[in-house]
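Below, in structure tokens: the form predicted on its own, a single chain.
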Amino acid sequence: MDVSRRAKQIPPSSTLAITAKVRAMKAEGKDVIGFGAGEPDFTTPAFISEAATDALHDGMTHYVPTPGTPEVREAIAAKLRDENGIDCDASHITVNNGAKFTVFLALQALLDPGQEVILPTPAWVSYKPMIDLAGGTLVEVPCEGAQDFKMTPDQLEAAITPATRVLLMNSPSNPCGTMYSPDEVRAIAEVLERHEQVVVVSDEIYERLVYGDEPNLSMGSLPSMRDRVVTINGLSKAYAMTGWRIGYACAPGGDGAVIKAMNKLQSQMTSSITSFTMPAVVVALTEGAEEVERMRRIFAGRASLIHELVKQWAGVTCPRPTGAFYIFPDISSTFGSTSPGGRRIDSALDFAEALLDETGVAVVPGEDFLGPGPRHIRMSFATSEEQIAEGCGRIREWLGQLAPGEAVASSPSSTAH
């Protein structure tokens, strides 16, 4: 039986895929440490799970309104009034099965065949596999290192073009742990308030986690965009609640047209979330912040520390991280060059599959990461501060017995629409 040419065409999430191996792996009894986990390695605090568990025993085990109950959303809503500075009520608010399928639902909505996204790169890798089923075209803007991966204004301004619908903006960022500050975000909003045109889907799964000297700003915070923003947000990074898939936007514009739009895709897809979480979304967003404060001290300490190790690394580079829980190092210093196990290293897949074999840590190439992400890894660092040292330790032992060769050019970043 034959699939569609949509299936064929969409990848697998590489990161995903290297999550598994290192499950696998570790299965067998290999010695293995895993910087690809996209997820804290804490657990859900406990107040929270019995907020559910109470939920399921007292009967709430039925369908829920599509867009959540009215108590979470208004509990959503208040958040991000209170937090955030953002101008919404309830009806602004829909609630999703993970942030992942928000952004999903909000690109469905948005896009029509051929209008283009604007996407800084490197950017997550399910970005451009949800732009490519809406039918958008992806316009990358590449982002290096030497500026922390942040789109400037100048380069926003000649991406944009008359067919420009969304701009898809993912602050703090993955893969790149670094976060545009208040000023960049208001730099970037002066450009947009010239092309009305325009939406922003702003990715804010990582908002909570912030090491750097600034906090994290909301583009929907901002006046002039308030009704041109879908903010995307929810409890898998912030609260230790992956498994939970409990996302949510928020969209104030056009008497709250986005939102209704996708209510109904959502309606006609899975219905809502599972219904005996939701009185556990209004226990975290009202009585989790001490916990939240707590895991986000812990990154901090651990991002200061994986930098101060990878700077370690001979010919490897990389901006400090300042947001989420990774770190983006450029590894193209090693292109060229034969690794202990004799093994040519020409790219950062090769790279990756070389390191793992050999030492037993796990990165996840730059590949799929897009723009100059072919030249980088990304590292998590959501594990114990003594598996960062023991694996960054290896790396480095490993880099120092690479055999050197002939150099080879690094991909381009991709410029085209």
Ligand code: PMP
Contents of the next structure:
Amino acid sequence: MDVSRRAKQIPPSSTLAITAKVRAMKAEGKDVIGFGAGEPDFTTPAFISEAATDALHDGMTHYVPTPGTPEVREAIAAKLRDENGIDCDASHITVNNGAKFTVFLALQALLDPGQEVILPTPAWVSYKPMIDLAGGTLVEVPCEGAQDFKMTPDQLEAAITPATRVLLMNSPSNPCGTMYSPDEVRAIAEVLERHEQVVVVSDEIYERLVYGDEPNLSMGSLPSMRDRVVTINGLSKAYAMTGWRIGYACAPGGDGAVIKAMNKLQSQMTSSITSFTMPAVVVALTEGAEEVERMRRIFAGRASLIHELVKQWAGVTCPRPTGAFYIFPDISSTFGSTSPGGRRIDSALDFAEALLDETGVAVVPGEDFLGPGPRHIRMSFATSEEQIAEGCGRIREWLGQLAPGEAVASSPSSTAH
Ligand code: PMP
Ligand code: GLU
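May I ask for the structure of the form predicted together with the named molecule now, the form predicted on its own having been displayed?
The next block holds the full complex; its first chain is the one shown before.
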């Protein structure tokens, strides 16, 4: 049976595909070290899970309001007001089945066919398919490793046209592991002040996982931007709740017009998130700070460790990870070489496939992250320090055994820093 053009048009998620492959190899008893999975290796803190099991046992098993219960929306609004400085109330919030679906709904609610979406790349693999499904036109702004993969105000200014409708930002970034400083966020906002038609979709799902000196600044907290930002967040990453599927958006502009549109779409698609998870969301947001900080510290240690180890790889460069749990090394100096197992490496995909087959180490090839992504691999450090040390050691040894091919042009992002 044939399927629709829409279904044919989009690829499967390559990050989920690698995670599934590693899981299958481990099930077969293979010795695999996985740097693929973009999810915390911790289990959800017990007191959060108990709030859901209590609710389940107490009979919270019926349909709930599409945007989320009043309690959950108030808890989210309070978090965004107190922690992020966003001037909002419960009516500006919608709760959805994972931040992935939240981004999807936001783009569906905002875009008409042909409208342009500016996306600084490398960017998370799912954004492009979501833009395509909403009929938007992708306008990439490629950002090199030498600029920590961050878009400059001039690059943004040059990318804006009368057809620009959305700027899709993700800081801290998947896959880059870098983040915009508060001053850099303000500088981007200054450009946008000159272009009133542009709405920002700001995916801040990694905002709690930061390792530098400066916190995340939410664009939606800037008074000039309040009415033009859809802030996206969720519980997956900070609270180790990926399997729960809980994401949310906040958009105070136009008396919550975008949120109302997202709720209308959600009412026809999934109705709401799972009822008995809602009390757990309230508990996580109101009592979870200590646990979040405990996990953040562990990620911070891993960020330093993996950066130290990757820096030892000959010919490979990458910025220090300052947020999220990814590092995105430039491995393009290996292109043209031959692996110890006799495979020619001409792309990040070749690199990742040969590496997995010959060393049992799984990484995500950078192609689907776009921009300079094809010269990079993504490694998630949501895994133990032992696994990080073992996996990076195997890669280092394997790199040392690559047989050089003809010289390849040096890449612009090969600046060590
Ligand atoms: N945004 C980014 C940048 C992500 O990396 C992820 C992780 N999958 C998500 C959104 C969605 O997370 P979830 O659907 O688990 O809430
Ligand atoms: N965001 C994570 C990742 O990039 C989870 C998988 C996915 O949803 O893409 O690996």
